[in-house]
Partner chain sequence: MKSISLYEEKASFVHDVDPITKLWYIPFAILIPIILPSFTISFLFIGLSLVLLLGAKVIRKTIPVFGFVFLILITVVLIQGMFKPENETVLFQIGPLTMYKEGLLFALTITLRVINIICAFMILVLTTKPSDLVEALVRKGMSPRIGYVIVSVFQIIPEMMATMSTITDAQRARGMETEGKLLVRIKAFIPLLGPVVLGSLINTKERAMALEVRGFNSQAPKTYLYEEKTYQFSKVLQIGMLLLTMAAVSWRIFL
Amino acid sequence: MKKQSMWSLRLSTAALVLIPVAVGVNYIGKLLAALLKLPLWLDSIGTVLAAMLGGPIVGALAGAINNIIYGFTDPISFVYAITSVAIGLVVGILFYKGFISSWGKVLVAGLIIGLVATVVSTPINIGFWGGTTGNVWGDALYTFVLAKTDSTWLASLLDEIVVDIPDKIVVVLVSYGIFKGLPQNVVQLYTNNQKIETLD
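Could you give me the structure of that single chain in the form predicted in complex with its partner chain?
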């Protein structure tokens, strides 16, 4: 079977229906992390799963719609839609290229995704908040680095990194675990690339 391009814009109904579920998974992941008082956000498991199952376009759409809808409960998240889109795109590409196929690789992929999220979020943090993130540990580091180096950019980057990298590593690990638990006929559903074979 020939592997079709991952950039097909004609989304199957199954892939579209995957998006609201992905947003829901993000939401309950975040809720559960708060409930269990975990020191991470864990609010992008759905976006990552959607990208693994449906490809970068579905991942990016899930990310965008996720933040637009979060915006209806917390307007600030509109601003971070770009980060979510980036996460969806990168996960989709990494998965397609085979970088999310074993626990070891997943660790590296989590690191890459964390870096991408940081690089995209930092300018938003600077433009919006002057560089802080509202996370206690991150902001403490920000203050320390700013006092030492006078560089808002460096301080802000590190502020975001200390939160994003561990978060994204855990998110990708959890998503990969769930992915492996999915029945094959579900996984195969979202990839819109097979042809009907003939038995005539």
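What would the structure be for the form predicted alone, given that what you showed me was the form predicted in complex with its partner chain?
Keep in mind that what follows is only the chain, not its partners or any molecules around it.
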């Protein structure tokens, strides 16, 4: 059976239901991280899962809608919709290409996704917040590096890296674990003609 293009926008009922579910999962992850005072965000688990199931476009839509909804109560979220779209696209592409098909590959994929999020978010951080991220650990490093080098770009980049890399690795690991735990008939609702056997 021919494998569908990863850019096929399959907005079936299942895909449409997936987007609000992804937003809800993102919220739960974000809330959990805040309650446990973790040095992570955990606010893109739903986006990553949506991209695995529905492809890069559905993942990007889930990410963008997530930030738009958050933005009504937290305007900061609006500007990071770009980062969420990038995460959804990259996860969808990596998953389609088989780079998220084992626990070892998931670690590498998490690193790649973290780097992408860092590259996209750093200019936003500099443009809106002077280079900080709002994360205590990252901003402590930002202050230290800025004092030593007087480079806002370097300080902001490292600030984002120390949070985004571990965050995205954990997020992709959790998302993959959820994906592996889904019943096969649920997975097939989304994969359609894609080859399920690559998921072992």
